[in-house]
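This document starts with one chain, in the form predicted alone, laid out as structure tokens.
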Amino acid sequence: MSKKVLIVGGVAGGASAAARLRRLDEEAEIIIFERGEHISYANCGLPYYVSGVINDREALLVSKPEAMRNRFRIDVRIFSEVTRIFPEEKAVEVQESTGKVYRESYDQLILSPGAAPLRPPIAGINDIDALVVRNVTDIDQIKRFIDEQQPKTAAVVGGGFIGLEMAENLHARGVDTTIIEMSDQVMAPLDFEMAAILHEHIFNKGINLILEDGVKSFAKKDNGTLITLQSGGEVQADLTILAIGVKPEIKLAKEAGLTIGELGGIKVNERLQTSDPNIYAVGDVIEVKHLVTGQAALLPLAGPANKQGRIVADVIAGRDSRYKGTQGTAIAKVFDLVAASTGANEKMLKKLGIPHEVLFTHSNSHAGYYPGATRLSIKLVFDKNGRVLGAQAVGAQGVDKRIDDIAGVIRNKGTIYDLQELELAYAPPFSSAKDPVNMAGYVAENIINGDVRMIHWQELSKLKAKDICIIDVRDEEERRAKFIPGSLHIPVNDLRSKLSELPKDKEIVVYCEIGLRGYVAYRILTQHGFTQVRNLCGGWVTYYPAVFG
């Protein structure tokens, strides 16, 4: 007897469980619901549209409905929004776009409705004209805004992935913009300084930035917004966009008595079953598992998504097939720059109270006599038995290629010692014989085994200069740029016969521009006697951005 299934929602987890469940059975009835004109459109693409980076529109819509009748035979209802559920009754209520309403009966339910972009309850919200980036129509609407009414100015609201995305881009466009982000920093996955390397990037830009600012209200001022900030101050844009973040779509749910987790996702098992065994969850609205911590988390990923759809399709189809939970990979172009993380980072740790070890590493994203090698920052969070927890990049070139390194090893529940075991391509224009990946995975070994011990830029601006002796082991040029304050320059070349100069009833803290000429005056300093010495990780490149940037 051929199965019923219903998808609300057409999107990767929704489209991606219709094409699956398909392929793994041809007799199924299968029905995708979508309240929307466009199902599986490449919702990540849509700010590269303003900007005509991807100047094709057909191109951000992956598949059309024609398309998935035509191939796999799939009822693809769009313009239909499935308003209620009845659980007991295995049935939907259904409202098309005419207003006509009817049921439809099922014998297994996929939701896959998504997310939807918050809109807090700022005063003024609901008077201006403030536009959001969900799905095609909306990019189509910000789009047309640009294209007829030429703005000056714009306002970003959150400096999140969209965020960041849709500021590049109109600034792409020729718009002056102002991201206003609350935190303070952008891109919460990324620790704060890592951050730091895109704030400054991000400046340099010719973005204006606002950092610690929340908004306090909106009002409309001459065909425009002004915005006023909780510190007073005031931001005056032609265009503005809310990039806040996103929420779960739970009505649905929720009003069918269905159990919503404490972060106020659906809760699903392995199998994504909700608490009614024939209904099943997917995507942005599902509350996951952690791969690395555990707990509970909301990642609205288009990847996971996906896999989602895969593993539902296979557990209909009477296959047992599980999720294992996500780790949240994920990666941005950020301008010239590219930022990536995978797994937990320090922040989450720390919340969780889950002892870890983090490392800084800048090496070249390729061998450093071939031309175009740019700087590669990688941060590295591992325990203490060398488990690696997460890891954070940012730079020009090979962020992609690391970070998915690291995101195997992770997933496999891999240590520092695979890290530095990995063999990967390497000739000169793609990377070096040591791989910024391999590096992280020695010096994190060297912390483990105690060959050094590491001051983290938040400890060191804490310290008073007269409690400690900071020793600036670099050149004389680097020095000259910018340096700590109260800091002793002793090139490393010269640090043996200085020996005699410096104090051991103190702690001594070295630091380079990286950490690797640090890492070479500490083991000097420890191998002549002195039992204080700590290297200051990642160096001033680290230090910098995150003290003074």
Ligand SMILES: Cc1cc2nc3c(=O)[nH]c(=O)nc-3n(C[C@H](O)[C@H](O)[C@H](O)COP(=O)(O)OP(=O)(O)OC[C@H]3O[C@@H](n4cnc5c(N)ncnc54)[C@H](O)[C@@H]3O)c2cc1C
Given for the second form:
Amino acid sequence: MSKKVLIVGGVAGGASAAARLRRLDEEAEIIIFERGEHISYANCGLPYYVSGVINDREALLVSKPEAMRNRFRIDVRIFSEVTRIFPEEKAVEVQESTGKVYRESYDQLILSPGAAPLRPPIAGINDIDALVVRNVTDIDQIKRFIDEQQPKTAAVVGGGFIGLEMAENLHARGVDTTIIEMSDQVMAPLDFEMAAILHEHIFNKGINLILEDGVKSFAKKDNGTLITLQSGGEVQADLTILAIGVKPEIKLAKEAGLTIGELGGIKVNERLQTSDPNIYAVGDVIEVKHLVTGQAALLPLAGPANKQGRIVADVIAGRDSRYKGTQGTAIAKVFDLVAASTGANEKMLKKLGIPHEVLFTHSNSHAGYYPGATRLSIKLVFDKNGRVLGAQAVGAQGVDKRIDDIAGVIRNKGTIYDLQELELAYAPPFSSAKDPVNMAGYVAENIINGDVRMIHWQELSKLKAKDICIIDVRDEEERRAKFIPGSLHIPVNDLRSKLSELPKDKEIVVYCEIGLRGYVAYRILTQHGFTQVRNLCGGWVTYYPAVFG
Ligand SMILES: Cc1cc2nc3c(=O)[nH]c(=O)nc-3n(C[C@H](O)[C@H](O)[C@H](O)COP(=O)(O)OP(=O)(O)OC[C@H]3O[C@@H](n4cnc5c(N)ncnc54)[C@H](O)[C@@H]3O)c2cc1C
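Give me the form predicted together with the ligand now, not the form predicted alone.
The complete assembly is shown below, putting the previous chain first.
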């Protein structure tokens, strides 16, 4: 007997599940219910439609109901909200936008309702026209507002990737844009010092970036909004976008008695089954297992939602498919830079008390002698056995492939030795014979073997220059630009001739631009009897934006 499968939500998880299930089972009756007008739209492309980078609105609509019907014989019902689940009866209640209400029975139900933009109860929030960015209707509204009202100023509340993408695209439309972020950094998946590289860039692009200051209240003023900050500061905006984060849409699941996790997402097993064996859930609405920490996590990303859609279809079709976890691999374009991350970050590991080491490298994106190379900063997080726990990268070019290489190693529970051994495509326009990913593996091994002892920017910034001896081993020209106050200047090539002038009873910290000459200096000093030496990890390039940025 053919089965009847209902799907709530017709975008990333829901549409993937439907198409895969049809490919596996020609007989199943499959119905998608979508509350809005569109299915299978490109959420991730929405911000770029504002500026016209994506010019054709149709391009945002990856698949349409007719196409799903014609190719996959899927019954797609738009403007149809599932308002209740009756688990005992294996049925749902559907409300059409016309007001019509009816019931539909199921053998299996898949929930993929996604996550809704947060609207925290800030004073005045309901009095203003704060717009959010979730679907095509939202972006149509924002685009129409810009086209018709020609706003001069915009405030984007929230410095996550959606907030940054919106700010960039508003700026490209000539709108003077302010980002208001409550924490001390943008892009939470990055650790502070990696985000600090972005802060400078965003600021240099002409965005008014406000950090460590939340919104206290909103008020209507003239034709726009007056935003009062916790600090007492004020921002006047003709257009206000809320991009504070998202919250799983669990109302249906909760009312149906399905188990909800501590983080507020639906709990599922490896087969993506909820606490009711006939109900499955995928995408932004579920809590996943973090692949590195093993902890429950909310990681609202398109890749996992699509993969889960495929797996749930496999399971319903009788295959033994399992979802093993999410590692949170993510990437965003931030003006001329790209920021990406995978696995666990340092903040997360510290919070969980998981021991770890970190390192920073600042390599060229490709061979330095081939024109056009740019700086590629990598932060690698690993444990003392060499297992890679996470990575972050920021740069103008080649960020995506490096993070993807490391993501593959993390997925396979690989080590820093795997990073060293990766044989990656090389010719001068693309990389170096030792790719930045290989280099990160080598530096990690040096740390684990004790070939170098590192000091990190946080610790150095707290030490008093008089208690230690800080040596800047960079060249004259680099030194002239800026340096750590209180440091001596001895270029690495002169170090051997100055050894007798250095104190043996004090700790010595060496630093250079990116950490490589510091490492050479470290090796010279330690092989000449200096026992208390450390190299500033990532050198000046990590230290400067983190401490002075
Ligand atoms: C602006 C933006 C940019 C993004 N960029 C990226 C990116 O670059 N990379 C990345 O990995 N991720 C990105 N994401 C996140 C990604 O889009 C989501 O992780 C993914 O779409 C989640 O899929 P989903 O199926 O769980 O939910 P969604 O794709 O949100 O789909 C859920 C659908 O369910 C419908 N629905 C909800 N409740 C009901 C109901 N009761 N009845 C009927 N229908 C219902 C909703 O209307 C919605 O259309 C972005 C998201 C946004 C909003």
